[in-house]
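Here you get one chain, nothing else, as structure tokens; it is the form predicted on its own.
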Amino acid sequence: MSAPVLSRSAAAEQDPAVAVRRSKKPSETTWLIAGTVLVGLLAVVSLFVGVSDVSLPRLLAGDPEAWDLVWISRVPRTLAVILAGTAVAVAGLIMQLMVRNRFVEPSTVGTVESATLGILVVTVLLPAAPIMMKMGVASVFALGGTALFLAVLGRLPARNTLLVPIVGIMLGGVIGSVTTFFAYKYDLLQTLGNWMIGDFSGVLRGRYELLWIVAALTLAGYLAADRFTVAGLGADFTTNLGMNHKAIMRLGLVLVSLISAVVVTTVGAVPFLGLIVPNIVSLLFGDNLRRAVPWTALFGAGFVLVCDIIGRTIRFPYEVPVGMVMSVLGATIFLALLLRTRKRHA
């Protein structure tokens, strides 16, 4: 009786050899493990950038003045751009998820406008008001745009890849010309362009900690993480699985408009890094929510990071606002993506 022949992919993993070079592959652990020290790196060598001389040389020599101006100004900055950059980047793949659309994102279905719309309407008629009411009020508004964009999606007789966008940017379109309009009335307009430009120069401490609360937000987006997954696929599928649809939309919806209003209440509109970001991750790691949020988060900070320095040293000691950087960099990374992937169709 001969003896049973081995298939060569059986035999490979008998193979000793073998199974050392496939355990010596680095896991998805570890390469998280490197973004998140890459971050990291990027966040020190934010410290250290900026018109004021802060060098590690003083700072270890116990200069009182360097050692004050890292606390007061470079660590919040610092952690304002890890805080918005992680945020904005899951909420807008939680908001592409909900519309199942990988063209979408706060910022083109008019959920920043409308937040801008609000804080505008705030400082017009309460203007001493607290930094507080204004988030609130923006939220408020923030829920509403989005809740409108949803509801005239709905309507729409088919869910055309492309009609889904350009019917969210005539939407943010139309808001953002209201907007103008009421600001250009009141002698505003300077104060809508800070509020419209993402920009880090003026985080101090004690002018960043609302961003706190979009990192309770992230954590609620990864909590939720399966049930968003569960989502995307549909209605219909939601609901053979026992999961109330609805209900995990105004979760999505909530958890969106609030990122969008504290981001853009404190440092501006981030423009595309919640479009860019979750393609990127989508590429990479597939449409998984729970696997895909901590690549996002650490794709968004490390984007954000790097605009920022980028702002800070292109015209030193100038500085140039890091929503200017983001739109150059995010437009030509996105037409990029969609070169690729008509590419790969054809």
Second form
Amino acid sequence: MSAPVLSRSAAAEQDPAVAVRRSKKPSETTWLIAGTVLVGLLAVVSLFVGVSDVSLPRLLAGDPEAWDLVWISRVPRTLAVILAGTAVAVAGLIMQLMVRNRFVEPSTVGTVESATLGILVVTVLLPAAPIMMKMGVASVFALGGTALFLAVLGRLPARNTLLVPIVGIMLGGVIGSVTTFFAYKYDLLQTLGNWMIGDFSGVLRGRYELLWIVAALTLAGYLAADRFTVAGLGADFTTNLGMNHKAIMRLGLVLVSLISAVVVTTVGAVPFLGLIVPNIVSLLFGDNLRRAVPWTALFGAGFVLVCDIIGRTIRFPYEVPVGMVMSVLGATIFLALLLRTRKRHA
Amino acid sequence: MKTPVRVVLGAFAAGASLLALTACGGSTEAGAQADSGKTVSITHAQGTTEVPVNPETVYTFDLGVLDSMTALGLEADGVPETKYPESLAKYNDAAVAKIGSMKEPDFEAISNGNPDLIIITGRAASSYGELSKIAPTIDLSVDIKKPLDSFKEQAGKLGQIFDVETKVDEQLAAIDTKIADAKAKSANAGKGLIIMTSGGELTAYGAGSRFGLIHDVLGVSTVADIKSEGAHGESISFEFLKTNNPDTLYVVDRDSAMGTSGDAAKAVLDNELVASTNAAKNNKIVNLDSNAWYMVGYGLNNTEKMIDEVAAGL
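What would the structure be for the form predicted in complex with its partner chain, given that what you showed me was the form predicted on its own?
Next comes the full complex, and the chain you just saw is listed first.
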């Protein structure tokens, strides 16, 4: 069959980046460094966006008030954006590899909805619970929801590209409607809305540090990257290579669920990110997970930084939640991706 | 299969409405019989409606109207399903007919109850068409662009309908006195900012908003020209709070309106940036009763309560 050859040449034609990488392989490190510098620049811009007056001259003059603002408000927010962006994108990538489907991410398979249901349950039953406990319960719910998705998926006779995300979205819808029902019953719909739309406006020193947990989880995902690639090829294949398929799947499940739960409890749901970033990376750099993880992390951080900067400036001095900006940008990019994929197959 | 279920349901509904009728009989019977047959023409937000004077069975979706009726010694016979604050606690009783949620009427229950008058406001305003097919329906929404005048007008209409105009005038005069007192205090109280906390995030409300009473009527000056249109405020950061530095901070704790922890807003505002504002330094962070401000709104008793809360913080 000539299909692989065809698709490869088509991809190379459409994507100059792919062609460049093929012809001069060592330059990928250079690209990575350039990308890191770019994200670094975005981070610096992010540090200087805000309602209060924090300008370079004031900082250089050693103005204590300006420096206070930097440490209390600016640095935490930028760090939170980078940490959440990185982690959610990588979680999406892991998930896509585990189920071998490009249109899957924690917010389309019920993981995020389950985490939200978890927070709601704690809020109703134990309103004064400490944040760690809320997060713990959210994680347990996220685990349960994701496991349910994987179990349903395992029972599906055919796993075509569209069926998997449809099953995920349906499951997410069911869990989401249970959540909405209880939120309605306890008059928590508005609070629920705030959880479901990612927003960094409440981030201050002392309010985002939990996100360092997801940094550790993302690193773990990177280290285990090759295993997820193998596990995605199926239980028999994995076992033939002498690895424990169930254990790998369990690891992926725990990583994705914990990342989703921590991000939802600290800043809220960040839609589309885990979907579009891994897709862009795979279009540009192919499917080797170990290599894709740094790129995914970089793109994820950069994308959320851009969205947060837009959200903070578009209605200055007020804010538009990052989740809303991301939905608009994300939906546009995702649609473009879908159309492009169809063109290639045609 | 279907008919028996319907019969049972119908019988149940009939029983329920009978109960409701007997329950309300005690309170409004005397007035109702005296004025039977008379009507009054009420012009409201969605048209003009002929309304019976002293209607026997009154359904309302608005807690502000309910509050006014309580202040006037009246009772509603059908109310929305919600958690009622203490001032309206008697409507938590399952014996009072429940006619849907505050936003979505339960048309079947309303139709079965045969009300003589339905009073709606903003939250249920879009159901006006269907509701007016069931019974005379009036929309007594308070226009938040000119809250006081609008509220007085709506209260006056209640006075006409229930034939208690002198009582309404007395109460409105009492409110005017309170407003004058608060205004005298607010002139020297510096600038104020109204925020709502929900899920760890802040929304700011300005003049002309649902909480605009504070600026528009009581004369508290604003820290910024917040152009929030309608019911929703503007999402803000803590830096916005610090930079605009209000002398008084009025806080509506959305999460405590739902009977969760009342300290939710306190936890959100407990940080270094808020601590650097004049409001925090001078201990002028005023926690508004979220039931009064968010749930009930403009009513003859509740408006006094809202003014008192603002005045106490001035």
